[in-house]
Structures are given as structure tokens and as C-alpha cells.
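One chain follows as C-alpha cells, the form predicted on its own.
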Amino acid sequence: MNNNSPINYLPVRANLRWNRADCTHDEVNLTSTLTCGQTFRWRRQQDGAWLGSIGCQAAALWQPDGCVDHFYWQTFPTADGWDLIAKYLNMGINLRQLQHQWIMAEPLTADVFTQHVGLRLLRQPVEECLYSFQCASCNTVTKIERSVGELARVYGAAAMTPWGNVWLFPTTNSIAHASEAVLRTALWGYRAPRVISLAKIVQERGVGWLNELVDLPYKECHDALTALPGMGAKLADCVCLFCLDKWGAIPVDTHVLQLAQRLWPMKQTGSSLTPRVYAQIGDSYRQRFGAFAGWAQQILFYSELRRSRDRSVAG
């Protein structure tokens, strides 16, 4: 899928040597993948490239408008890190095949999966995912992006790119020693002491504890996360799904609940997310979409989110 032949493409940062990855648009749609609510620190530059970081590397991704069979990429400061990009984008997963299976299993979703092709689940660094979603509860996307961005700017290291510095996400140790007052001014508010306390607890578990959760079965992994302060079922499922390869995890919020009720009405769900209803909604997705139900749910969630925004604008 990857073509490592370097190219120079003048309209986007003339001095940057890009690498090309050959794949169809229905396998990788960078815009929907990076803006669907699973990650918060990728920024589209004026020249069309997406700039962000993956662990200890900065990365640039570029899919020109109208491009249907490839995208471009580069990593910094260590160049040509395809393995990093491929792992992050879960390139080993055949998304087209999955979407075909989902449509066959639940024809009512055909329009959504056809409209939102190429939206991939990311395999994010665990630390960034865990602390970012601590900021996500009861917060707007704009504030989450600003808050998480400030956390990285103040406590993360800088990686130089042709667009300027990209701030790498800080380590657990850095967050554990962060100033509560500084975090409060960076829009973390009442979450500031919570995220610092969480980092201290994770730090006590030892180096590698978070990454080792990937080896646990889903329930054990979810239980380990919900045992942490401030980690409810939904946040734990976000971490399970977006970085720990628990692809049957279903983070349930009001959008996911409303979509499930509209597509396949269920008895006695009600309008509030009690633990029973939460489990029932998750099971309804898994029964229909199988082991990769979390991938399907994220696409459906993105569609519902856009539908909600369109109604708001129209109103």
C-alpha cells in the first residue's frame, strides 16, 4: 500500500520531501478520520496539509482535494517513518470489507457507510488518549482542542517541522508535576486537579502499565480503567477503542443512544443512560456489527454529529 518513493510537490511546502501512500479514498479519508471526535490535536494548514504528532514524532499528512487513490505523508524529526504512520492509521485493517459486512448485517445503515467512506479508527498513543478524554467530558470540541493543545504547548517537547514547531504530547511524569494554577488558566478548570491526580496514580503503577492494558481482554481492560479516578464507562470505552485495540468497545453518549433508538427501537431504553441502558446500547451495536462494532459506531456517531450540527445551523 505504501510507495516510499520521495516526491517534491511545490504547492505544499516547496522544501518538503513527501512520501506517497497508495490507497483508495474509501480506505483513507484524512479529513473525516482526523475530525470525527476521536483525536483533538491535528490542525489543517493553509496549504491543505494536516499537522500533528504521534508519540515522540511530529507528522504531516496531505490528501489533495479530489485525490482518490493516494495520500502523502512525512515524519519529523526522524524522516520516512512509515511504520509509525501505518500503525497510527491502522492500515492493516481492510475498511472497505468491513463496511460491506456492516451494510449486509444492517441495511438501514447503508446510506451512512456509503456517505462516510474512508473514516478509519486511529491507534493513538495511550497517554494522549487517556488524558485528552479526561478533558472531553461535558465539554465542547472547541474547548477540548484548546485545552489539550495548551497542555501540550506548556508541558510537551517541541518538534521542528517546515510549518514550525509541533508540540508533542507530554508524558505522564510531566502531567503529574504540572501546576494546577497553570492548567486552570489553560481552560482545564475543575478538571486541572483531576488530571494531575490521575497522572500521579498512573505514575505509581509503573512505566509501561498503560501500554500493557492492550494485552488484557476487554472487560479486564475496561475494569482497570474505570478503577481510575474520573473514568466512567464512556471514557474508559473511548480509551479501549481508540488506543488499546478493543474494537468492540462502544462509547455511548446521547448521540449514540438517539441513533440506536432511531435505527432499531429497543424496549425500555428510556432517555437516560443508566448502566443497564448503556450496556444494552453497546450490545445492540456488537450484535449487528461484530468484532469491529466500535469502528462502525464511530462512523455512525460522526454522521449523527454532523446531522445534529446541520439541524442546529438550519434552525
The other form holds:
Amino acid sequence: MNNNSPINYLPVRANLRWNRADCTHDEVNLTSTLTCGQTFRWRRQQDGAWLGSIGCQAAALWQPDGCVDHFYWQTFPTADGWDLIAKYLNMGINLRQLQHQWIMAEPLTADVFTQHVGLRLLRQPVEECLYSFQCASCNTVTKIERSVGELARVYGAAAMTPWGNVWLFPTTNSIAHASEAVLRTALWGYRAPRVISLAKIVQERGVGWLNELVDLPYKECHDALTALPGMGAKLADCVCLFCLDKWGAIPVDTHVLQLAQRLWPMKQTGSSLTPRVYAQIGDSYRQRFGAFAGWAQQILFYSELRRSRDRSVAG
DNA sequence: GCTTAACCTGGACGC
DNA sequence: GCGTCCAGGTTAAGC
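Having seen the form predicted on its own, can you show the form predicted in complex with the DNA?
Entire complex below, previous chain first.
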């Protein structure tokens, strides 16, 4: 059975009791949401369940193929952690209404938004996002997934689930004490010393410092993050957008740059992603899509990522 | 303020 | 089988 097969029977596991979540006004497409490049550690099991972790809990999610108005969930080891799931999936944000506004504002993107209904932005634990994206530089999504998975397997704690152990993301303390040699063998390469140094600095300031960034305005939050070693504008925007509720943040990478240049050619922008071009691209998204521009950007990014994958498969 | 090179590594691709 | 290129970036040096 491959992972693309339609699986429309709720997985049955010993001692597992699924909870159902109805989401009439805040649709969810689990597959696109968990594979759109904002997180790297959710794995689809053979029975169709998605298995991953959120902070210090493991979680299982399941949804019939093609369905976006409900899904099933459970958490481990503490069962029935709906608050955790709801916060993680940003339930309460009316995505359909947003997409309607985006299409009205930018009809060129209508096809993309109607193809990807239910792709939601996650609200991830800051530590996982901060350290995972350290691995993204000059890398492929497949290799980032492997590297981050190895980091968790070696330095994370295990949580038991009916599918077996799930490795929780390591704490700042664990990463600060990690071995550079071990991380290098886990495909982190030259990024290994960077992530360890970053963890040491966060450890000195206290992890609370990271979480308190959510209270700052976007600009101050971004400046605080880019002041950290190894954190450029793009990674800081990833953390702002995926963890700290800065929904107007636009992480501009090669894909986002190409997409913007194709959709909205700008006289000034060159092919290099200089700070000026970076700011121009971000502004062009915010002008079109408003306060939730980061949500719109993620859907457009996912579409561009799939386009680029399809091109490479087609040769 | 812009460009360039260095930093790791494995998969894809051409030969 | 082998060589080359490229991939969600950051940083520092040189111009």
C-alpha cells in the first residue's frame, strides 16, 4: 500500500479511542497542512493516520481522503488534549472567508486558493521551529525531514502511541549539549555547530525569552530573532509566522521570489535576494493580501513547491 | 548596497 | 560508474 492510496476507514488500534472534530467554518486539509513545508516531522502511517508530536505530547490525526470539514484525533500520553490540537491547527480562523478576500484582491491566484482549501498555518512550539529551520539552508525538504528526524531520534524523549514510539522534539538544553560529530553524521553538515551555538544562547537567556517574543510587535520580534547567530531574515520570518502569530510575516525564499516575479513583475527586483528585494517581495504580498498575507503566502508557496516537484519528476 | 564564495551532503542527471 | 549540479540560507569580505 502506498501513501497516496485512498484510505477511508478509521484506523483501528488497541486501546485507541478517536475523538471527532467538526470544522464547518475552519476547514482543515491534514495532508496539505502537514506537508506544505512549515513542519518536517509528521509521518503518514500505512493505515492513513498522521503521527507526530506537539511539544511534550505525541498526537495522531486522521481524516478521510478528500474531506475538509472534520477529522479525528488523539493525544499521548495525556489523552483528549483538544486544546493542544486546536491551538496547533489555529482552529477558529475562518479560512474560507480569508480565501474569498484573497481571491477578490488578487484574481490571478484564484486557481491556487480553490485547489488548496483547508491548508492551514500551524502554530508550532517555538523551539522546534527555530532549530528545525536552521537545517534549511542550501538543503532539500526531503533531507531536512531526515536531519530533523534524526535529531529527535537521538536527543528527543519517546512517547508511546498505539503505532509505537514517537520521538518528541529535543529541548533547548538537549541540543545545547548535543555532539557536533553526531549531528554531522545525522546529515546536519556545516549546520551542526550553528544549531548547537544557537541553543546555547537560548539556554543562557532562558526558553521563556523565546516564548515572550509573541507579545512584541512584528518588527521588534523580527529584529530580536535576526540578532541571533545563524538567523537571517528568512528564518526569522518563518519563526514569526509559524509560531509567534505574526501573520503578516513573509519568509521569502527562492520559490517565493520566483512566484512573485512571475505573478507581479517588479521593475526594481533582480534575480538576487538582496535585503532590498527581500523587503519589496514581502511588501508586495502584504499590500495584496493584508494582515493574513503570511497565510496566503504559505498556500502559494505550497503550490509552487508542488509545481517544482512535478517539473523534476516530469524531467 | 550589491556580489561572491564558503559551508556539507545526497539525489538527480548526463555521459 | 563517475563527475557535476543543485537545494527553502547565512555570513563575511571585497568592490
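In this text, all values refer to a predicted model and were calculated from it rather than measured experimentally. Note that the rigid core is defined as the largest set of C-alphas that superpose within 1.5 Å between two forms. Numbering follows the first chain given and starts at 1.
With a cut-off of 2 Å and the rigid core superposed, Asp26 has a Cα displacement that reaches or exceeds the cut-off between the two forms.
In the core-superposed comparison between the two forms, Ala279 has its Cα shifted by less than 2 Å.
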